[in-house]
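This document starts with one chain, in the form predicted alone, laid out as structure tokens.
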Amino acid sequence: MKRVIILGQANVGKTLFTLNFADYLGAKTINLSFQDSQRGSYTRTISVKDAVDLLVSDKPHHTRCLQSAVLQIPWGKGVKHFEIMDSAGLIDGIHENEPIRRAMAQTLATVRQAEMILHIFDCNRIAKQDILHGVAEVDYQVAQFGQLRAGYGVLANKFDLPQAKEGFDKLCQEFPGHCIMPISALYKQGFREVRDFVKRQL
């Protein structure tokens, strides 16, 4: 079963994607597989509207660990099965707290483990900061390293927002040749997308 890994800074909108993706996928409850450094490894099956409750915040770093659940996708008269990660936000340098530099770690140790990766950027942010600021160092190298698989795709969120639309002209000027697909986690837009390049990686 392939592993599909999504990656980005902080409060890119990871998580939100990672669930709001498995409800468009059709799952209305999700077993959810934690491997946290501190806790250890559990899961715990919940709705996806409950976790998004729970998982959900706009509290930089609030994810601290890989959150991981099998998810289907329509095969032919079938269904396939992939493993969807969703993981800690990344930053340039070296974090203060050392939980949220163990979450780092870990997602960056998993990154070779995972046949897709999924790269989240807030478009929206890239607008009205500007590239230089919207994009760190750890994104780019991300993006070197995604480069040399097929399963590397980037994903532009907060498409729904006014400004969205210049922030993900500069994204593509920054990664040209690269698979850019414009999102909204949070209204499930561009998702089909998401989807096919998924299923064509499976």
Given for the second form:
Amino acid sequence: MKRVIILGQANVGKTLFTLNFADYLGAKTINLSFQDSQRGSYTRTISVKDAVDLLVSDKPHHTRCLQSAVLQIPWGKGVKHFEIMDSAGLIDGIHENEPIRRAMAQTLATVRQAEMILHIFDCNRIAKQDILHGVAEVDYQVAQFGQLRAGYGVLANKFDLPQAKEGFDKLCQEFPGHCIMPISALYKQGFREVRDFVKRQL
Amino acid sequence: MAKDLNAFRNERILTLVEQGEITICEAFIMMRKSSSPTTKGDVEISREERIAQIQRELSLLIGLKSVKQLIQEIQAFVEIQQRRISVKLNSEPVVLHMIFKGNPGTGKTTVARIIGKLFREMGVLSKGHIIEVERADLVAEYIGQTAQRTREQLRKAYGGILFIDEAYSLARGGEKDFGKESIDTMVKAMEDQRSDLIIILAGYSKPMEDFLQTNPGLNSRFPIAIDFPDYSAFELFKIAEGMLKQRDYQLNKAARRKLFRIIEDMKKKDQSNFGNAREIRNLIEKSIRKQAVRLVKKQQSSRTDLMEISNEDIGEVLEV
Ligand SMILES: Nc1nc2c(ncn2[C@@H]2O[C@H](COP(=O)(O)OP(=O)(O)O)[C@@H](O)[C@H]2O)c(=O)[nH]1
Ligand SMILES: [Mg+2]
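Let me have the form predicted together with the partner chain next, following on from the form predicted alone.
Below is the whole assembly, all chains and molecules, this chain first.
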């Protein structure tokens, strides 16, 4: 089964995208796996709707456990399965907080296992701030790394917000030649293109 | 052996990140070096990609599922006819004049604009721009001037799309009206300039259908008819937001999410009756009352408090 990892800076909408995309593809549940220093690692399964309330947040670095779900895409007469994996927000520098650093390392480990990368940006943030902050150094590195793989797509999220178009244009300038898909994770817009993109790589 | 070394190196990268020795950027650079590159083609944006970009733009329009599907079909049809011609097979005539039926604000003009761009990339139209006109732009008050005025607009639209809004108004005055003259002029132009012009007649469904019935010759000349349906859950949600804004209220984040979910559920439950904005208005007015009840219990409330609708203020209409 192929794996897709969702990458991006904090608060760009990785978790909401993961969950709503799972919902869009008809998944009912999400698996959470925790790495706990006391209890070791353990997993829980919860409904997609509960997961949205539990996991989506305005606070950066809210995603500490690893969300994943097995999803299916119609394929001929049947379906094909793949796994989608959310991750912790990527940062440029070195974080002072050990658990966050551990989350970063876990993200990198997951990147290595994944056949596909979906790299998310917040269009609105790109429009509001100058490109240097909306797009971080780490984003350029992810893009370069992604180019080595067949399945690398860019998701221009929060397209529902007023300034998003402007941000989207900037993003296209910044990453020419990449497959850039405008989406709204919140309102499940543009998901069909993402599905088709993933389908092409399966 | 080499594989083991790679695994070891990768493990080491993770440890360094965890210990705060290197940044993520550095980690990515190291990982890039240790993974074998599979070369990808150069980055110039091709016609296919430009078409894909336009398709994305289309797909991002709110709702309009059937419209999008139809456009996909038309695109496929045009593409295949082009390919058939290139291998000298018999091909169908590609007549792309269209009828757009639907209420105002359902995306007709926007879709026309996208179709223009799409056809330009596909080589169907040389420019792909759109000229929007209505009766007054085509029909003159005096004899003999209508044909001239219509031709003027056709000339501007050449290479792109002539988009005629409320097209049925051209038939308003019956046989003797100059609107008829305008239609005749257009039909003639459609025959002369076979390929590099697309005319779209747009307007409300019912009068549009009546118009076509009284002018049966038009049906075959405008073989593509697209219905623009009423609002989807998301559009209705946007309407709700607009209504609140007008009244100087706004939803906080949790409320937005809840309202959207409720609208989604209502729409799912009651497909047929939930087509208009009336229920949305009820929902909004109810939430305004609920907010009032919530705030009146407090001694004081700030300006923000008075404006903010929170998720506890929003409930199903049915529970009234
Ligand atoms: N308006 C809007 N907000 C979004 C969208 N996607 C995510 N958000 C909001 O952005 C914030 C961060 O989302 P989250 O998924 O937790 O981001 P993560 O840190 O990348 O996982 C939350 O408040 C979301 O509700 C979107 O498409 N549109
Ligand atoms: Mg998250």
